[in-house]
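Starting off, we have a lone chain in the form predicted on its own, written out as structure tokens.
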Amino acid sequence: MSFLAARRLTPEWLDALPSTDERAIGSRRDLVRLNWIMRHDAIVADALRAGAREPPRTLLELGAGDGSFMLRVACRLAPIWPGVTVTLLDRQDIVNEATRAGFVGLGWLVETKTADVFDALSPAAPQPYDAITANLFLHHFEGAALRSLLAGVASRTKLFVAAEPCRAALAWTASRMIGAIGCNDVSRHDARVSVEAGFKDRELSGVWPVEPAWRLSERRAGPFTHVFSARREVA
């Protein structure tokens, strides 16, 4: 599929819908199922565990949405990483009380931060985190915006892990079939354009800040997922 040779960004419908819109609510439910099918919670948890030299005390998730994805990651990590303070960053706070209680039950503290990601990572907000994660988030950006985002991440953490759509024929074909498991029109549209905006090879390594202190890893995980991690090797 030659049209997948280069990234192509198309606005996703979910981003334009109010959080209370019924189609948006349905699409967020679809995302929970799709993340489960792709095993993104296990992929992110494994990459964090592999990259951390010691249990982190603070963790930031970019584009956290309703927080349910990070809660599933926390379920995998809490037995070996106790007492983490996790910050869920998004442009709107839609984290419900049940999700907050889930973190508390694991012994984690949870905070929500409502802000644009570029404001949160700007030099005016220099708060550091032991680890930063992103799930199905980086593919919304390209060019200078993506470089700026990753530079902001690199200036605030020593470990970054991202799970993104893999821009490949199998993933694109699968994205056209998710209606068969009941995904709504928003999810069907967004799944296709997400793959078209996804990553392959070492595309994210190529836009990460060029510094010898960083050890970068970029690989395919399963048929649908592209994983990027960056670990600072020296202080």
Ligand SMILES: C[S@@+](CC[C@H](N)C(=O)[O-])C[C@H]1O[C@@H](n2cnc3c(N)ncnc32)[C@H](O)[C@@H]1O
Given for the second form:
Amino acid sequence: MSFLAARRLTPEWLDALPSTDERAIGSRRDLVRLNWIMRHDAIVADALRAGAREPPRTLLELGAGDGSFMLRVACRLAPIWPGVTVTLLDRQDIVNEATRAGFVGLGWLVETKTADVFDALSPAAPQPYDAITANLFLHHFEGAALRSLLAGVASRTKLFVAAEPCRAALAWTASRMIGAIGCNDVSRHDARVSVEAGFKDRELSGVWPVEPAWRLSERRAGPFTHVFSARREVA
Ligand SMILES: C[S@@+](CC[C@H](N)C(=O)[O-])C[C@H]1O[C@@H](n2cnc3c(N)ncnc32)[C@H](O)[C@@H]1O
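Since the one above is the form predicted on its own, can you give the form predicted together with the ligand too?
Next comes the full complex, this chain leading.
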């Protein structure tokens, strides 16, 4: 599948739909199932655990959507990382009360930030976080925008973990079949273009800021996922 050799960005339908649109609501429900099938909560939780030298006090998720993904990650981590303050950042304000209560039930504090990621990571907003994560988010960006986003992350944290679509034939074929499990037209479109915009090899390491303090890891995890992590070594 030579068309997967280079990344190709196509706008995702979910990003253009209002949060109250029935098709958007259906697609966010599909995302929960797809994350579950791909085991992204386990992949992100394991990478965070492996990268953290000590339990983080503050955690930021970029492009957190309705927060249900991070809640599943929190379920895995709360027994060993109590009392984390998690900030869910997204352009859409869609974290419901049940999800907020889920974090509280785990003993975590939850904050939401409704903003564009580039405003949230601008030099005017220098707040640091012990760890930052992204799930199915970085593939929305390329070139100078992706570089600037990652530079903003690197200047604010000592641990970053991202789980993204793997740009490979098996993932692309699977993305064409998700209608069989009832995913709607928005999800079917966005899954395919997400794989085409996904990552492979050392593509994220190549745009991470070049500084000797960072230890980078980038690899495939399972059939559909590309995981990147960056940890700042202490001097
Ligand atoms: C594919 S969804 C993933 C949501 C969540 N991480 C998950 O796995 O369920 C991507 C999310 O990124 C958000 N998003 C896209 N571009 C954004 C931007 N420039 N700033 C902030 N959020 C953005 C969208 O609103 C959407 O919720």
